[in-house]
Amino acid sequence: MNNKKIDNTKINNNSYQFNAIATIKSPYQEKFAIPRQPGLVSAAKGQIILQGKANNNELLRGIEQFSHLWLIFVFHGTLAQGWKPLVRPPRLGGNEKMGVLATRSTFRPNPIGMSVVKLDKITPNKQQIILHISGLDLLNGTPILDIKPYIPYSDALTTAQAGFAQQAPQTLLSVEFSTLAIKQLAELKQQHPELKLLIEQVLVQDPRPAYKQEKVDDKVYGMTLYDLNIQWQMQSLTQVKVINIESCN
């Protein structure tokens, strides 16, 4: 038996460099309004744009057999803000601190995330391979480090304990649209056929900061989806109204 001790200090001081194999094209142009977990907004559709040596059909041989994929990615949108050992999880109302490694906070020692998305189809062009996905919770331009198939028998552990996040978040809000917003949706129907559903699925999650949830305020909020600024306002504890939809350009 080899009883030689491992030099943990040396291992912990190692650094590793990774190159992105793809980038994400997503309707989410800013962190605000991105759902806190994947799969909550099925109308959120995006694309995985393979790049460099990974833009090769051979890397994807057989991937069409899987309905869902794991994406390993970089939290590039919050990278510059660094990290702290304690964070305030939204599921706890933003009031209680937990260790960052006991949460899915974006502010991590290494800004790496993982997300499950639905694989809708593949466009295997010779010049550019694109994976079309849905249910994503990723910022536009997110760098992808790796893609792995989701395997239900090992990845879906129904008896697992998840602490303060054991149950799915409740969707308590209903969404209505102003007369102006309904007209604007009609004008955008051809360009964004599922825009209304996307807005509804995002807003029922109440994307406001955790400390404001279950409270009514009269602030007019804005969120950017695609190239559009969607303005909305709380009407009551259970209802939100979309006021205006306008181009960001």
The other form holds:
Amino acid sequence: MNNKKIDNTKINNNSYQFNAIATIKSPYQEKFAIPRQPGLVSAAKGQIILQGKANNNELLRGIEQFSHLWLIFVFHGTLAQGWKPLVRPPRLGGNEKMGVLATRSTFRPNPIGMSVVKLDKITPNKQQIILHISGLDLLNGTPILDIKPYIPYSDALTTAQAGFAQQAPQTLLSVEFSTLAIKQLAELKQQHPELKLLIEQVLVQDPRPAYKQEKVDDKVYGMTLYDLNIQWQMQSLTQVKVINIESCN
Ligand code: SAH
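Same protein, different state: after the form predicted on its own, show the form predicted together with ligand SAH.
After this comes the whole thing, all chains and molecules, with the earlier chain placed first.
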């Protein structure tokens, strides 16, 4: 193939237009219950579906040498809601306001997100190249603007200060499954072999709103993973029970 230059210069003023180079296939079908950062739920597996001019093996030459990738993406699910200068980080219990640029809020002046994910494998196919990734925190259908290799010597700064987000969120919950849910998991084993682990890892993060935490809560919650509706309920302050797992269709 000729390595022809692609024109990027049709840019005016301070406004830039980018085309997505890929979209994400993710188990997360809605914002609720997606972990707050990548890497927290290793059982979350997704696929990067390259598209247009980017669906070309040449763009990926050498990428298999990297175990992790940066994904630069559009918060397409929330961009219509705009942004405010101050946001309430869930890490602060939703009570304190911080400047949007001091947080990883999805509601930003430019709704751009960045996540490090693990690159598991690439399935090259003449028509469609797919990067298989895990540990993602992205909504299904998220448009990807760019992919870059993760470079530990420069990207991993172990002595960096991170104020209110210094430590990974504490996971104090334990997860159990009802007899019905165990039976349903067994039936789904073929299609989703890691479903139990995925549900556990997601629920341990306690996806409920910050103000509900550390309070008695008898609400039945629901989340959608793949095409499944998963219902759960708190049994105590620290115990979660998965009650029911059923197909959305
Ligand atoms: N790691 C990214 C995202 C952090 S915010 C960054 O730091 O920029 C993580 C939240 O983004 C998740 O809880 C999920 O609710 C939200 N999210 C993921 N993909 C999204 C999308 N396409 N549109 C809107 N919100 C999204």
